[in-house]
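Only one chain is shown below, in structure tokens, and it's the form predicted on its own.
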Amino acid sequence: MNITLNGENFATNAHCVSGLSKEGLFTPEWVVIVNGFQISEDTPIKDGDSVFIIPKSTLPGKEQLEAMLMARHTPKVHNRVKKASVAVMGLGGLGSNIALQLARTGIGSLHLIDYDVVESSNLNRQQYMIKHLGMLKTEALKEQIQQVNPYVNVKTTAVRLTEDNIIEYIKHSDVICEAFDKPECKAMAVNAVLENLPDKYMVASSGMAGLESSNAITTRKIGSHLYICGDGVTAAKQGCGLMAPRVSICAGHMANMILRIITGNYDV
């Protein structure tokens, strides 16, 4: 019979996935994914079945990982995230989740835009560690993105962005994400794309500070091409800080809805 194997044509007799093994044994070892989903325990597999086996421990070529990506997500979703690119304005708590979360998911390009650089407050919440300490969150993210996934195309921008130069840097991508700290950011990020690029689509946020409920943070269509994620009120100030587990609750909103988006699931 004739199955997928590692996104190849394979010819086999075996009947299981002990079979393709020279040693005629299923191990621990190995990743294995059959149709989709990940086994724990010898399978029988019949003509035309997809099985993927790599040893836990490699990192798979280009297209072997794009094709295991494939099976998890889906042949049709996997086609359009990986053609996909995606502009992320602010590396904090929900930049840094929502670059990590698509990078994970096999999107195409990423462009990564922030003049901060990594200081010790940002590890209670921000997808860095001690080791960048000092670094352009630019670089740091950048290096994250590529122990996750290095076939990403990462662009990197250390700039401010202002109303005067924010448009150069973003009008290319398909989908533009703004992750701003600050509301005159956020609100100067929004009003440049709605003016100036009417037709692309963008995810901002608004509201996810303290430990509020975790369901009151939501996505909303704003007119044709905005969504914001968050509950819309709660604001960092004295007594009610940024905490990763509601920011990374809203950044898991944000990705989500850009996947939509590139998928042609526009609506919420």
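Numbering follows the first chain given and starts at 1. So that the term is clear: the rigid core is the largest set of C-alpha atoms that superpose within 1.5 Å between two forms. Please read all numbers here as calculations on a predicted model, not as lab measurements. First, how it differs from the form predicted together with its partner chain.
- After superposition on the rigid core, displacement of the C-alpha of Lys46 between the two forms amounts to 2 Å or more.
- After superposing the rigid core, the Cα of Val17 is displaced by 2 Å or more between the two forms.
- After superposition on the rigid core, the Cα atom of Thr263 is displaced by less than 2 Å between the two forms.
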Contents of the next structure:
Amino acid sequence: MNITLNGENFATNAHCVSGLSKEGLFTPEWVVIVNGFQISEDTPIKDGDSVFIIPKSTLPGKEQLEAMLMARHTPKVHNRVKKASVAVMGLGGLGSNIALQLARTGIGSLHLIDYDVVESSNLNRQQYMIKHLGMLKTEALKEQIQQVNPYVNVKTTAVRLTEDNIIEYIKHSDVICEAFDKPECKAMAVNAVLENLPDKYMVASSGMAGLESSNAITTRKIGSHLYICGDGVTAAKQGCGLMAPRVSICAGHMANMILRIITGNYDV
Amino acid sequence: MITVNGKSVQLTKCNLTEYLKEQGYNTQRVVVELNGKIIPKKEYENTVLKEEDVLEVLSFVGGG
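I've shown you the form predicted on its own. Could you give me the structure of the form predicted together with its partner chain?
Then the entire complex follows, led off by the chain already shown.
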């Protein structure tokens, strides 16, 4: 019979996965994926099956990596996520987390937009490391995304977005993510998209500072195309800083809503 | 009476900019929807509120 082994046609008489290899496959050294699902014990195979057998410690090729991503979602979800493009405006505590979460989920294209460089005060909550200090956030984040999922198409724009230029930069993405820090920038971005790109889905944020309850952070839908994540009230200010856990919770809300939109689930 | 963010309130100022200021909003930090339509910032000054209007004011706080 014929199967696909590591992405290529393969004729075999084996009836089980273990018959495909002389190695002891079901050990910590190997990743074995049959028809998109990672298995941990021997499994029968039949004509037409797709099997990947990859040493755990090495970087797999593109097809193998995508198969592994598919193994962690379902093929239908993965296919839609793979085709989608998202613009992330602001690469601070929210944007850096959101972009990496989308990359881990196999997003097709990311447009990373931020004019600023990484500084030491960012390390308390943003996905950067000491080696990134002084680098443009766009470049530092792109580097990390390539370490996580090198097959994401990453575009970077290191400019300060204003109401005069914002639409030009974001109009080609499927979903728009507002992850700015300053409330004036948030309002500018949401107003610009609602006025000029009313058919675009947008996920924005308001209120994730401090150590208030995790459960106060929600995703709200406003109108037909806008979603706001956060508690809506807890501003970052003196005595009420931004801390990694709550900012990450809000980023998780935003990334999950973006994935829901991409896969056709428009309810919160 | 008008409806503001889902609550029925007495209309105190008819001009949108004046109403927002009176209610303590910073107009640079808000998104305003009036009867289901987004009002561009530059039109706040010329927007007149009237009885039965449904106003939604989304006010952003800082942090990200």
